[in-house]
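Only one chain is shown below, in structure tokens, and it's the form predicted on its own.
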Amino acid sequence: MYLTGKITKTLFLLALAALLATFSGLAFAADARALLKESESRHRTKTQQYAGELTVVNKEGKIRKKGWKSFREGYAGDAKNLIRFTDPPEVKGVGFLSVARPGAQNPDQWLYLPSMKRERRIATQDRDSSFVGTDFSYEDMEEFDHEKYKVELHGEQLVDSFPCYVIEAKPLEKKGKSTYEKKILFLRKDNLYLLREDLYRKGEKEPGKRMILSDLQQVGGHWVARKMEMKDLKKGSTTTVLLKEILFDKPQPVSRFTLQNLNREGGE
């Protein structure tokens, strides 16, 4: 009788521990989702545009520079983005258009090449390809949408002396194909701005790429990182983007985010 009671008590304690662990996991997930929702709410803008100065440095130290203009309407899951390269001559006029499909999976993406005089649709299997010779892939050019990820809070960590929330984000297959197995996000605690993103390709135990956002400033009442670095930790190369002439909430022409405009060589 005593032994039966002891076994019953042990089973009860084990069940209780499992239940508490489940609730704890749900709480962490809920906290991560709440933080990402609040971050989106704080930093969402109607539009954003800027001129970018892009520098690619490969493993051997060879430097290539490019210039582009970027226009965005919407944010995260409803974003439309147009990029037009302005220099050097070999990439001038190259255009990129990404249009999110709310409620759908991956966004529609096209690349315009002046030499072809037409756009090329980016296929799902090309999402991990280099974006115009940079360390960014076509998937990296998408706006991060937390609704497409399973998220979990993994404590806190300092990034450049700033306390940050550490959030693990794993892609939900039903929400679209991803070349990454997971992303680790570092959100600055005081303003919930993303400072770092570690990217793990499938099968990687260490991050294969790392994006670092720095030189945070307020422009028009909005926080923005004027410097973005994408490091390919396996290749040993780095792409740095410096943002200039930043404008928020400026109305964009209706025709800007269309294939017709993308194909208009030299246009914006």
Second form
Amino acid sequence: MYLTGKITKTLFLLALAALLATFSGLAFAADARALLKESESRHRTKTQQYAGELTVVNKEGKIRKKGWKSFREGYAGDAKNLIRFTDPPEVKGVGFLSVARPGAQNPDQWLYLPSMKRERRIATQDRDSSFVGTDFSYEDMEEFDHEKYKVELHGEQLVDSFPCYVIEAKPLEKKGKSTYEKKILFLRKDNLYLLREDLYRKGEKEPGKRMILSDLQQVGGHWVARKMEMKDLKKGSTTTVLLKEILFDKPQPVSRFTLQNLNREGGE
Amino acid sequence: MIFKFEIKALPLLALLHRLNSRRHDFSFDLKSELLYLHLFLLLLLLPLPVMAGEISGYAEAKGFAYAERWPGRDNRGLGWGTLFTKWEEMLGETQFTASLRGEGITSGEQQGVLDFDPADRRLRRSPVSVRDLWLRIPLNSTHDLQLGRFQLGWGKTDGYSPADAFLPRDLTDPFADEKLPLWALRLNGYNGALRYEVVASPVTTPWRLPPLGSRNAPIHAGSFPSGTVFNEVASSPPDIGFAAVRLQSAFGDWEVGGWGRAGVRPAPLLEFRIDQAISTTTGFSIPVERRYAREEAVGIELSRIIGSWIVRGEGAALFSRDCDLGNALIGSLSAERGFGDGTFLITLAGNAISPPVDASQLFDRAILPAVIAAWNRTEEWGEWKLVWSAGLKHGDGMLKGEAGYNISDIWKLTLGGELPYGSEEGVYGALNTARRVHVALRRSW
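Please supply the coordinates for the form predicted together with its partner chain, as a counterpart to the form predicted on its own shown previously.
Then the entire complex follows, led off by the chain already shown.
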């Protein structure tokens, strides 16, 4: 009788512990989601455009410079992006268009090569490929949309001396395919701006890539990182983008984010 | 593209005795022409203050080493220098682009004289040519009008697309697959997911062929005695060109398109005027004339993303009342996927209707049926490309490889080679003697 009572008590305690653990997990998840929602709400802009100065440094220290112009309309899950390379001559005129498919899976992506005079569609499984010789992949060029991820708060950590929330984001397969198993996001606590993103490829325990955003400034009332670094930790190479001529909420032409515009030779 | 002919009976030849004089059409005063060319090219390099737009370009020196010397005509080595400059300017909302190319080829036979040839209608390429000269005027937010001289691209590089194959190429270097720009007017626009394009080219830009009988266009003269030459007559291509309409739309993972065109086919039909052949001290000289047939064509294209692959199918029906050209029913199926920083493209293409003449004389469909596999990749040091093309009728083919090393952001060294093989009955195998390697150094700005 005594033994039965002890077992019952133990089972009760275990059940209670499991319930607490579940609720605390939900609470963390809810916190992470709320933080990401708040971050999106604070930093959402109608449009953004900038001129990017890229420096690609490989493992041996060899430096390649590139330049692009970037245009965005919408944000996160409704974003449209157009990038047009301006330098060097080898890639000048190369264009990239990414259009989110609302409520659907991965965005549609196309690459325009002046030598071909027409666009090439990027298949979903190609999104791990390097984007025009940089350390960014086609997937990295997408806007982060937390609704496509299962998110969980993993405490706090200092990044570049700023206290940050650490959030784990795992792609939801039904919301699209990802080349990453998970992403660890570091959101600065005071302004909820993303400072770092560790990217884990599928089946890997260590991050394969790391994106670092720094040199935060206010432009037109919006926070923006003027420096963006993507490190390929396996290859040992780094691509740094310096953002110049940043403009927010400037109305973009209706046709900016269309295939017709992507195919405009010499156009933006 | 290759020419090969078996000419069996020529009773008139014995009666003919006049010396071939046509070849003198291609002679020129080398010194004065080169002087003008050099002065002109130097002028192109000057950053004129009036040019406020963007100026880009490159200078390239290229050397070829051939496995064999082509008897009596082509040396084992060939040098090719190019200076290209492009000026792009925004005039309000209107885009203006102009580009010029200056060239020097050590083989005088492959290059024409320095003259005014704004539509590339001469037999040989001019040392200086206009590659772009166009305006693009936005009519409204969804429609653009482009007019002037520009290049069209309706197919895949290193593949075969019936929509694109008819467009004029410059085969002076038969391995380069260089498209010629056209004088044309193009209206393109979109409505939702539907994109449309209307092109009218008022003047025919003909395919440019290598010198007939040279290493790049070998002609098997059958029963002719050695020394027979083919005298290309500079016939004038028709003034009118062609008009085309193209529609494309995307539905999720699907892309669907259709097109139609009518007008003059830019690839010539060669007429060997055996009745006008003449005997020379070295053999016979046969005049070769060119004519251009009218052709109408319609086509469909369908592509879909399937897993990692983009699969594309194209079909085209081509109609001509010309007895040498005939009709054609061309289909192609291709699959493309990304591998790391590169793409792999494999294409199978064929013509369901046998042409009335040897297919090698029809240029845009000379390689059919064929399979083409192309793999290119970007590396940290540059990029490389491998292409294997195989003619399925004669069992011939070609392997092509190229690697470009980026010395810096503006200097690039390229090494490559082309290895045609197989039966000389096929268009690739006929180029067996043109096997070569090449090296190029380019400085871009």
